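Just one chain is shown here, as structure tokens, and it is the form predicted alone.
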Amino acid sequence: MSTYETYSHDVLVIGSGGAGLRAAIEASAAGVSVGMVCRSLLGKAHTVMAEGGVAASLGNVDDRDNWKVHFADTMRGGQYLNNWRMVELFTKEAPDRVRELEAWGAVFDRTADGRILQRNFGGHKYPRLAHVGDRTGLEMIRTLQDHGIHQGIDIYQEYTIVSLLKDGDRIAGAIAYDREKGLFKIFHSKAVIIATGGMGKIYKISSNSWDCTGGGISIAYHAGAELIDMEFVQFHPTGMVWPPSVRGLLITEGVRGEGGVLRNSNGKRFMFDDIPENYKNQTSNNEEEGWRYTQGDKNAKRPPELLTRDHVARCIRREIKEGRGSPHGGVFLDIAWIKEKISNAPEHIKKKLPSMYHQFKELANVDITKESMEVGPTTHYIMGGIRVDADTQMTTVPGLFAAGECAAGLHGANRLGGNSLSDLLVFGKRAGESAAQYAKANQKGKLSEKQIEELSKEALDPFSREANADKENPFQIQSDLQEMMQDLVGIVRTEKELIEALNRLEELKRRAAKVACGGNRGYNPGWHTAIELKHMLTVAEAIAMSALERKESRGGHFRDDFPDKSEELGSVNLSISKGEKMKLQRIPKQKLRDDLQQIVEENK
């Protein structure tokens, strides 16, 4: 152990996106020593890719909005599998977190009288998303960084966590390597907060950045933390489909929030054909009324393009599969049509959607003020993840906390757009606060030299296999995994395909045990991928196993062989825990508190 450089902190935050930064700021404000590990450089977290806005019931555009309506919308969107206590805390506290961000310097778009402007988004009854054009995540990260770097946080850039370290049942720290030289580093801490984001890169087509491989979810699982709701993966309806080099790149829901419509190759607005029963009283099949809704008419019903993401994604998939898709295998998203309604439409679009305009102009040579975009579903978000306590964000492992996308419970079976950014703020703060309290109440655990040596040896094993005749290429295994998950565990699932996926995962695990890399340890992508495969395979198995068990269709999980909801499965969450093999069990859903049940009933 003496051969490894060791850093000591009260609280270690793994991840430097919105949740990690907010957690680090709060823990530091509580007076404890905080270290924050970034896999990349500070400022390059995936949160910057969040575009549409941050959901909070400020009521600036429609004063009928309040936390109770937001609560009912979030529970309905999550198909009532949400942890209702998390939803209560979230919807009550989100407005304060957004105002706090504004006080720290976030420059939001404004209403005519100078308040924070809010826009419509799928599944939200009222305009609720505070935004900065279509660059909201970027502004959030800029603000949190500018505030956070003055809080005495030690920041470790280009470090990758290999594994968590434990003293008995509790957390003692983590082992990492620096990507520049490949040298192992030890972090000794009283508490650890995992804020590592999602796992989109285990699929072939994804809006996620390169480092969203589910690493945080996996290291928590291997440290003994429980996972829940892993079957619920959100496929965002609108990602780019052309050119191939940018396939999957996100097209914000804000395009539809500003009046964009979806059409098939026949020019038909196909979303009118399929409006779910529980949204019919809020959704209009009248084009004029839908347009008025996007322009802030309080009495108009929403257009069907602003239904929940799981539903819109399946409708798009249906059009493509039945031969009504665009030339490159998507459908058409048209915002240019608003020139019929607004005289200065091109300038209006460029002002409201500057990133989208430049994205299509530069990458696809498409002018969205004049032409339709080609779009198709892309793996975007996982509702499942690490099981946490609603109030403290502590996992089932003492001293280990989680926040953001890698933590589960808030979103249930499906996340509403915009809820992710406010999730980062609300539960990032709570995780930082709770971790600091835990650190003040506990001493550091002991580090085991044997444990550290075993983990470092395992991480270096790929170099020792370079001369083996049966060695495997890490990039090929990663590619095979992504293809398999896209084909067999995608938007629509069946028992036959899920069983095949689990069998193929066993084969991929056998191949991963033979993975090899050469060269030295500094900036070695082959080695990095070889280490990451363990995490990608772990998360993929948890998703496939949970998807096989849930024999119904709900939210982001759709079974072609069980297309309806099951009353029995609607009352349980699925949990994955570590054993000799993955253990799956059903957890009865906690009964909704009477006053919250009344809120749901009043807002149906």
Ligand SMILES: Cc1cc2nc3c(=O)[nH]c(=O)nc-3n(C[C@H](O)[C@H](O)[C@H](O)COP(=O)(O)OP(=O)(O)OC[C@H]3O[C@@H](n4cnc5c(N)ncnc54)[C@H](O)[C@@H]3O)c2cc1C
The other form holds:
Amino acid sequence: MSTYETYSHDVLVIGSGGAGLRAAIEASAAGVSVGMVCRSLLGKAHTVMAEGGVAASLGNVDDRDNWKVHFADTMRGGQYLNNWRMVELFTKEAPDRVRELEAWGAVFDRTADGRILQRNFGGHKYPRLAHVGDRTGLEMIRTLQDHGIHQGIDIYQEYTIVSLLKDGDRIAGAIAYDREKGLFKIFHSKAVIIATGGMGKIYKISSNSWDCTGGGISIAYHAGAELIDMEFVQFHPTGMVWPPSVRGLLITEGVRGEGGVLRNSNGKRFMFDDIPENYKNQTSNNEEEGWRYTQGDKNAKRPPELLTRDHVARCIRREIKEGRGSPHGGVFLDIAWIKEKISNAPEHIKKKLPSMYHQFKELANVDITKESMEVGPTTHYIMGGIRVDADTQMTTVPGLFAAGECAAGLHGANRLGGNSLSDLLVFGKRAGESAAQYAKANQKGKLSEKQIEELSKEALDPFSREANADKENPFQIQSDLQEMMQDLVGIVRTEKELIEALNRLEELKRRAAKVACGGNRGYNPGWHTAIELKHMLTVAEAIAMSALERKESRGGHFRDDFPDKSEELGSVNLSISKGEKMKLQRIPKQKLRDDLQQIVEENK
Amino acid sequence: MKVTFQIWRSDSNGGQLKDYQTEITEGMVVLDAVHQIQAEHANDLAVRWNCKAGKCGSCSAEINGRPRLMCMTRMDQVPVDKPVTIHPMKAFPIIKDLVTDVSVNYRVKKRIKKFKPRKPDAADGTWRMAQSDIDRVQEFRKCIECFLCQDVCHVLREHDLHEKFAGPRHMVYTAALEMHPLDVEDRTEDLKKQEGIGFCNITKCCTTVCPEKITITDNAIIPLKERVADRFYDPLFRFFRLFTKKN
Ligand SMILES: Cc1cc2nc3c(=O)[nH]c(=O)nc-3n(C[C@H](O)[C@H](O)[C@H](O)COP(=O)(O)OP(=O)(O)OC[C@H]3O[C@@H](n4cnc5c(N)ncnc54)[C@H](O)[C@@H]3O)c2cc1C
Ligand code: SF4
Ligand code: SF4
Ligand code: FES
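Following the display of the form predicted alone, present the structure of the form predicted in complex with the named molecule.
Once more the chain from above appears, this time first in line as the rest of the complex follows.
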């Protein structure tokens, strides 16, 4: 056996965000032994930042809502590239998953008759997001955490997984190091669930937290798992733009849901100028009706500020590019104006959007009950990720499962706000269940001493380069990568820039091979970054390569040189897998089942 | 503008404050300065952070002696004519540099009896609760577990009684459970014995440092003390109640 400390579990869960916690709880309930590893402290995962709410067709506010409408909304939002079986399971199961949280102690805001309150959000036909003010993610993670710690799960905090371990084709475990001492640890398990979240931190302007480097997506790729839809990155329309140190920090869509409007420097509500054809039926063309919608008038249509994120983000970018932006390169988002409509507006805003109020007051010296905010697009979410089976969440590697933001399929070309939190719950649970089943039906794979030695040596290499004359600084390479992705693989893409991006990635890879770090192994951020570079570069390459191949514009992916949709490309998903080099393939979309097709038609 | 920082660096002998200089520009927070120092001068400087938005409670430290979140402390609120000191939280053992071992909090929390709801109100397994009945609990549930209140509480900080007194964070946690309209568990005896609520002498220091502005003492601890006092005779608290009621 290995010389490193080894932990043995039936199921290993990597990540303790919403998806990881939900998966661990479920696997444990199925009676197998579960270990959960996270590289931050428990309860600090990126999920804690989610603001607006969790989408489920509870129908508490508008009883016309049901899973079918949610299904149609999610497919339309994803521009029909979604894995429809996932969307079906998701929209059917989301309400139960949300109600279950209440049974575990969550305290959502209430309707007048004491049920869970739901709010409007972009792309959702009816008020659908259960929420707690604008700190829904905190409520969700704390509920799962406080429930989870009593379920007999072994939790390893501040452990980072460096690589998966395999026995032939199947999964055998993973190798990690603990942050405190920097020592390698081996996890030997029958099944592994990856729930490592997103990759916003490979861009310069991002709403994501430190943890979001796409590490888990890359780890799965290097273990042979297929990725899909990597070209689809969501740029959220409203990030902070000033001051520079908070650039990218999210302003929840809830601001617009509560009546906030977007204006350019001429004071014009520019979103009325460009309403896409497939949303014309449901979008209001006058300001008065839009306001009534946000106040719950069931007969009013939604204002164009609540169109899907990809579209709003591009409209904002256009205003800025054409010289109608705000002083610091954004546009104006105004919620203060509602004082014209309601008497106690400042209190109302503070009650509905408390963290937004504080965020601006404390970080930008702006009182949002009095002034407009300056906002611009920010990298927010990746629709693409690890390819999974819709029902079981198993990846293309036997015994390896994935759930949450790192998995792909549910959201297609664009995710609707609020659909991620319920994604974590629905597919976290399913992954936990399936992994437990897999663990019961299979024996542990064998660990290879050689594999472990190679991986630990590779991880330690940066220390041995400390004395080299041509050594590179890990933070410098990370920041060059972020800058490059922002400039060349951002919200609007062209062939020329994408080719340039792929060339620059080769250069960055060469530099990353020379990266060095000093000090010792305990809690060493330089070393941590050095190890993570490989993963960040892998994910960046998968995004750029897929973006180059998709010569059309759809959802989160916009090509300036191909601004229209292509029927041919609309019928395929792009997959990435590891070969000699990174391999790209087109996989034909499955035909939508007839009854589901009918639901789509009925809700057009 | 160049500003001097004195940051705690650990070494085998314990550690000391070390001087670093870095350029401060408009809008920067203390965590930005620490990151800049890390990137420019000290790649191995350990600091814990996640969200940089005041939401995760990872980046707690003592800035010029005051317990604060580094990511929510703007440089223009910190006097820079003298060096700015950044020290790890003092109530917890140091792991390295600015990072402390806060694991005791996770152990303490696990001891507290979990949420136990009454039977569902409706046939579909759901409950009814009025917004006005949950406002108080929602205040407690804003807690981001930054442990700054634990850091400042003298019972833990000066007397190191972590195993005897659960501390303000866990009083807030217990209060959120006890005042949850659906909860039917009883934690009163545990509050007295295992959580050691009697150690708190209502100095309110915890309330002043809470970044979420939770009124820890008045809204959580005092009502819990009342419950304990009602069940177990507590002369000291009776006296305190008499005193505060007079005011
Ligand atoms: C500001 C903001 C607001 C949002 N608001 C909403 C909203 O209102 N509604 C909504 O539906 N969605 C929202 N989202 C999106 C949503 O929050 C995320 O998609 C979701 O939380 C991701 O959860 P997850 O469980 O997949 O991963 P995460 O919560 O990111 O958790 C990942 C976990 O994996 C661990 N990890 C990662 N790599 C490793 C490794 N190598 N080794 C060990 N552990 C590792 C991390 O430590 C962490 O525990 C928002 C996102 C942002 C940025
Ligand atoms: S009020 Fe109680 S808990 Fe808060 S700091 Fe003082 S002694 Fe500690
Ligand atoms: S109660 Fe306040 S100070 Fe204490 S841990 Fe929670 S947020 Fe931090
Ligand atoms: S980094 Fe999350 S609170 Fe400061």
